[in-house]
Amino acid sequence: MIYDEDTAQQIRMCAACPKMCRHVCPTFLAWRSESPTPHGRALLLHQEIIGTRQLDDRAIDVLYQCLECSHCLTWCLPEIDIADIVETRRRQLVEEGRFPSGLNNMVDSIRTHHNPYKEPHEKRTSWLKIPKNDGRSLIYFTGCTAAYRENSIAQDAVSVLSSLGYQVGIPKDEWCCGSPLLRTGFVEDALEQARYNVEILNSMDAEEIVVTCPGCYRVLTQDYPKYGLEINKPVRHIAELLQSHLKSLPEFEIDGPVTFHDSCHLGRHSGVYEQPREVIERVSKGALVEMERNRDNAMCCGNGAGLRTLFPEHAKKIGAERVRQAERTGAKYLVTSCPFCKNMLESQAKDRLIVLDLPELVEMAKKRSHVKTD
């Protein structure tokens, strides 16, 4: 048998479910289908359970068609986790070797750059500028995308924590943390590159590691510990770090509302909600407006877990629905905590919205109001 009992009898029970969940799930909204729902994808788990109909090509492009976001948990009364499940199942199906080639490419990637977006891994972090002070000692993570796709996230984080003190340092050879690997199933390869950041991390003299991604913190807090990986310094999101310095951070008056986008690794992967927001009315002098779906309710920017590798014009409509969501609250600026996030959703506002990550706004800030912080 493929599960254990107990977790048969979940997916038997979200097979059997009336959808209450439905209307929250992202891809029910880019698909408009029963078939990528959290339903659908129990009910092809549980016809593989009981023999009616193994597995085939379409059923798992359907298990590939889940964002993981677990937004449908938060309307489970029973809870239970199908996204979870569904990651296990992935597993398995990568071990078989049936999972979808459209994810050669990211992994092959990972495997010879150590990034998903087959850039050179020596300009990993060689262009940061790193300002040197006496201060405390913390480590940046970077992750992939602010160090190759959204490099001013990188190097406004460089600067908001330099001027808040502390001296940073970054990992002379970072590898990806492992995220899109775990989330896709490719379990193995993730703790080749995890094993790897967890020596160079431990090797480090510091007092922390902060990041500004939420998959690596997510993967680094949670993933490496439950495969027997111990990182031996605390790991911070860096909306935590600035929460925890909210007096010294800078305000100016902005030039319109501002939204927040909660990302799910952050949120609901996380329970990080409040801090991002403390952050933002702090520097914007109390301009956070919220978007109608906000928090553990928050809609998934629709980049995560493969789904914009597999099919990223689905991938889209969901980026630009949140974006929708966050024009109808009036907000000039929509700002995010995560880079992955930022790039979905910039991507789709166009010239409609600001997009902003956390470090970028609090670097704005202090930029225009030229207060010194300490």
Contents of the next structure:
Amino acid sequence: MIYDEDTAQQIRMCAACPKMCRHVCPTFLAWRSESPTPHGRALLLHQEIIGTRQLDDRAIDVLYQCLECSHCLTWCLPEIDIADIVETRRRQLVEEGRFPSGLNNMVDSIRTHHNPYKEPHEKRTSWLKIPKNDGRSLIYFTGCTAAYRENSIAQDAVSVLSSLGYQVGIPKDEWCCGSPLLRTGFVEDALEQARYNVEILNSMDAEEIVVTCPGCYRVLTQDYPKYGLEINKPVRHIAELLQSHLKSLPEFEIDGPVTFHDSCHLGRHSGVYEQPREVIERVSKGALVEMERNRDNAMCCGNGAGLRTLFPEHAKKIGAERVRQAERTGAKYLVTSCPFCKNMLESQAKDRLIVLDLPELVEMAKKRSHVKTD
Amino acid sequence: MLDSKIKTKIAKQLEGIVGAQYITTQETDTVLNAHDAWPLSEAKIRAGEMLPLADIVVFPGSTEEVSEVLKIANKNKVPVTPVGGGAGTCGGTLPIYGGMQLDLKRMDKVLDIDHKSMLVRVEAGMVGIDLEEEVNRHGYMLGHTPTSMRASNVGGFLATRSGGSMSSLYGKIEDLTLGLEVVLADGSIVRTKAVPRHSVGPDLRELFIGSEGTLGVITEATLRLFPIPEERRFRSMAFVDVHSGLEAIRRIFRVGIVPSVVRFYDPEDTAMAMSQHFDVKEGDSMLLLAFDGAAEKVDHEERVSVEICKENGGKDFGDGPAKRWWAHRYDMYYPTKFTTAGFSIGDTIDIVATYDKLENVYRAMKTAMEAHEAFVMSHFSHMYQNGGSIYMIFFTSQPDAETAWATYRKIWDDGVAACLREGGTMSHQHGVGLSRSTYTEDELGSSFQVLKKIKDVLDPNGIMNPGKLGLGVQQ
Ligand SMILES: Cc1cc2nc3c(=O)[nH]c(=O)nc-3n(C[C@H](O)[C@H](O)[C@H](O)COP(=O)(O)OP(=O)(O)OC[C@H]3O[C@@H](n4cnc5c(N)ncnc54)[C@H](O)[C@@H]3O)c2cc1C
Ligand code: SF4
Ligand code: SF4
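Please supply the coordinates for the form predicted together with its partner chain, as a counterpart to the form predicted alone shown previously.
Then the entire complex follows, led off by the chain already shown.
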């Protein structure tokens, strides 16, 4: 059995739960069926563990329909983490060669191009303009989404960091952090990326590493060490870094309320809730309005753990719902602290909300304010 | 189970109605959609038993689609089990004769809020908590607060004739519903007008409330709304015995005060639910009260209720225990290591009786259930001017599955028999489903034949949820 006794007991308990957390599971919302739910997933695994019924292809789909967002955990009194339980089984499914074929493109792309988007590796960060600065040295690990899909996040991050006096270094040859692989069960492939990144990052001379992607953040700070890969510098998410410079951040008169979307990797999985909020409050002069579901009760954007790759229409349904929740606040801006979330939310917001990532908001403030930053 | 050729044929026809992505014949889906929250099903799942499965699960998106689906089922005499939120406690959604499960979860929209009349028209598949949150955004509440809010949906609330913990003040689901839309077994769509009341013959709306899917599929409802009260105040009182607490409750109602919450825990339940957090004397019984409304009204109701409680020996515990219960009211439904260990099984027999019989029913049931080495604890939970309900909660742990299921059944048999013998009614709010199906005829007595005749007329082929509510048991 791949689960230890305690986890097997948790799965057994969840398999008999009267669905106490189902109402927040985004995949229940997207499918409106009992199958892709926390309880449903546990029930399939429990039946497999005690030998009642093996997983068939449909059951494997149900496991791969999980966003691994851990929203169910927030509502689970016995603290059963379905995301972790699902990921454990996914690892085994990959070993057994029984993962959904829809993942092949993503895996092949990371193997070949070191990004999930089939983009040429050499174009990863070559376009980034890095201003000269002789302040404290810092490495910016861009991550694939900011590098290939959300360029302005990367560019604005560099610009904001430089304004704060940092000498920003970009790894010459950064690879995918491995997050999409780890979350879908491809550990060996992920570790290949990871080992390379650790070697590159450890060989660079800098005081710390900053990331804009919470997926990278979680992997670099939690998964790498779990697999014995230690990075020899502190790693911070840009929200944490910006918050530590709060007084130096620009302020501006923003033309409407701002709401904040917590990404699952930064929020529930890393416990970073207040820092991005403090940054928004500072730069927007107190324009933050909260969604009903926020912090550890925030709904996932729908992009996580392979869902958009495998079930794009359902992923978008979840993104659209999160946008509706944001609209309900009356906000004009929807700010997040994750390029991946931003990408999804912007695609669903169309022109109803202006969707920005945190560095973009700060850069906007910088351009529109007259406050000098040090 | 359906013959595979027929199954394929029907599945194809259903696909034509709802679209291929909204029908499934995959075993995994039938396994996951089969059960509700019947404790016996949950215990069997833990023990590794397979539950009865449907051949097909279909997810219609509109009343018209429900109608077309039923026409096909009726023509082919295929059993249909409606599925709401799948959190009923009586096995109502178990497709014991296979066939089709008709799941309403896609019908999840608020259709209209009538601010002037304070009504909401909503599709049957909307989950309770989603509806409550939506009406809260407009300054209203439903007044329906069953602890299954997070999982059950509007259709399920209606089909089981449910009652929330604030039913004393706001009413049970039948009091909260003005109009209904139902699809009958032959596919015809029936609407009852949403009016405060009428005198145009019997109220046919009531026929479908509590029908548990045996007479038709509820697709839409018009429900009452209440402004969110200015204040909700809690108060708690401990009594030396069950009798004096019940007397206090009876008198509170008698002077015309209607608290929103009246929950009275017997000594065992008080020990289980309260003594960890509050300094309650062993053997005492705790009464939890809440009062809703404008401050002046609440002041008055609280003051008079406290006086009555004190006259009956009540010891004041302030707002603590009642407030804590409200904040933690969902907690007791989560699985724990203790309640899910080995072949443990528990359940609740939620009976109702008038005040003249209530205490006798309680004592008789407790004795009958405890005779099977069950741990029994109870609270009087939904109280009214003329009587109220008791949650007779039991728990037993046995060495093997066979003994556990048999003991469970004996506790039920003897508990219900004691209830009926003493003049109680076997369910206040959970319904009948499968767990009480065989007792229905005894419970309803002469009126059972009326129900049966109605069933025969509305569903001559017996396709609607056969085996539940004592109806349509197939050979
Ligand atoms: C944790 C928990 C707490 C609970 N607390 C309460 C409580 O406080 N008060 C209370 O009254 N009950 C309570 N219940 C019991 C139960 O949840 C309710 O009775 C609820 O109304 C069932 O609704 P559902 O949507 O889950 O129904 P389901 O379980 O899906 O179905 C119940 C029955 O109704 C039929 N049905 C469902 N939808 C329709 C429809 N649209 N048309 C026709 N038939 C239909 C089904 O076939 C089945 O027979 C609780 C249950 C749980 C698990
Ligand atoms: S995760 Fe927790 S709350 Fe959710 S179904 Fe499982 S046991 Fe219940
Ligand atoms: S981790 Fe997210 S998607 Fe997965 S079961 Fe929990 S709430 Fe649902």
